[in-house]
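Single chain ahead, written as structure tokens, the form predicted alone.
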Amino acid sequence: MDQIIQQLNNSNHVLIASHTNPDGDAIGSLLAVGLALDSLNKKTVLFNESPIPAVYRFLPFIERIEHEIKDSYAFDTAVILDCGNIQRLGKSAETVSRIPVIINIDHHITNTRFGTSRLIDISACSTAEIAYGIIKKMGIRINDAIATSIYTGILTDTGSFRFSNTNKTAFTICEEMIGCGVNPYEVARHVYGTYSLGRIRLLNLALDSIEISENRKLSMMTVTQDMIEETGTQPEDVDGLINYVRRIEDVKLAALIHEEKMNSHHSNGFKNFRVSLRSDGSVDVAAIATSFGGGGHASAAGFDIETTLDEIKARIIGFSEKL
């Protein structure tokens, strides 16, 4: 950590970025680090390639997050947050990889250890927890904006303190963040409080798509582009749907297959899919995801793949034979 703090203190123009299709931890840690460096009068750009999900647009200074890296930017340092590998940044990964100093901050066990320096803590409940530690050690005052960002990252990545990664530190930090001005009710109201009618309709279609393996140990849900278009929803509305299949009785491994919108036509008939995996703790889904070029945690992981829907379904169902 000391080396990273020294690099940050010596930096002038910093790019701070997190993974595509961001969750609360990716956005919360991004904002927290960005706002903290602002207080040191660093020139900063906050970047995420994807649109910000509606449930996180309440966060302070969310409008600071840019979705394109302009060629005119001349960064001396990049801080990459919550990314198991640099490709998780999306199309801008190659551009970012040319920045002289790359600081890799993450909590995924599958992290590839990229970058000039790195702080990987797999015992941390979230990247926001690690960001909090850095900010505190740098002596930066945590105002209500930074506190809300950290609190949101921890709250969402622990599933409201329900997931197995919830640790004592999560509660300790969140208590401190409340003391710094966080309103837990307001955060929960925005993150969990309301759904659009379209999302409810999408949920109905997604529930109808559920398939269970013969041994009932694997469940699978599918969300296609046709379903997205029919309900008038956005890709961000898929977030959290996997929880419905992971909670089915006797299921050890749950999968959500999300067909992503294609930017170009595949002549071979293949489509792009994002596959999210969850387990009850008895299955290491990080190992499964890594075998497909993805990553994550032992009980929550994912990967991207270009194939047909029938093929990826067959491969996932095949995992049930080993359960």
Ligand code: AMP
The other form holds:
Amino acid sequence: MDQIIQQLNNSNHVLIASHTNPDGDAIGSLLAVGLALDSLNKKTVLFNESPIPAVYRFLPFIERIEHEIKDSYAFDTAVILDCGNIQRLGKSAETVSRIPVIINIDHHITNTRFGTSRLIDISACSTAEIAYGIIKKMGIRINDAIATSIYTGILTDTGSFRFSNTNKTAFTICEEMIGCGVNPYEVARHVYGTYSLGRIRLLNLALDSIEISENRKLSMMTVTQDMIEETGTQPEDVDGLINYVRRIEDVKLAALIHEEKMNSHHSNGFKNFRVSLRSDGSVDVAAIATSFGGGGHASAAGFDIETTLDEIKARIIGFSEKL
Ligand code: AMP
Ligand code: MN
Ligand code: MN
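For comparison with the form predicted alone, please write out the form predicted together with adenosine monophosphate (AMP).
Below, the chain from earlier opens the complete complex, with every other chain and molecule after it.
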């Protein structure tokens, strides 16, 4: 921590970045660290490769997040947030790897320990919790914009204080953030408030896709590109759907297979899938995801795979035999 604070204090031109297809923690910790460094008058670029999901566009200074790294930028320091490995940054991973000082701040058990210095705390409920610790230790004043970012990161990564990563610190920080100007109702209204009609229709199709293993211990949901197109939704509308399969009685392992939009056509009929895994705590899904080249936490993990839908479904259903 002390080394990282020194590096941040000595930095002049900083890139702050988080993972593609960002969740509330990736966006919240990115804004919190970015705005905190702004208050030290550092030259900063806040970066995320993907579009910002609609539910997070209310966050103060969200327009500060850029989606491409211009060649002209000559950064001396990069702060990478909520990424278990540097490839999670997306196509820019290679460019970012060339920045002299790379600070890896994360809470995933599968973190590959990339970068020149690291602050990895797998007991932290969110990367926003770790970001809060750094900001406090640097003596930076937490204004209402920084507070709202930290609060949103903690709220969303703990599933509104329901998931197994919910710890005492989650509550103490959030209480403090409310004292710094966060309006919990306003945050909840944006993050959980309204759904487009398309999203509800997508939910309908997704629920219809649910398959359960013979022993009832594994559940699986599939969202295809056809469903996304038919309902006029965005990939971000798939976020949270896995909770419906995770909650089914007796289920120990839940999977969501999400077919991604393809930019180029595969001649072999393969498609790109994003697979999300959740467990009731009795199965280590981080280990399963790692075996497919992904990562995450023991009870929530994911991976990307290029294959056919039948093949990935068969492989996932196969896990039920070990449950
Ligand atoms: P998700 O299912 O996308 O909500 O992701 C669950 C957890 O696994 C999150 O903490 C992600 O950061 C992590 N995760 C998802 N996909 C990957 C991947 N391809 N590589 C590493 N970690 C991942
Ligand atoms: Mn994340
Ligand atoms: Mn996180």
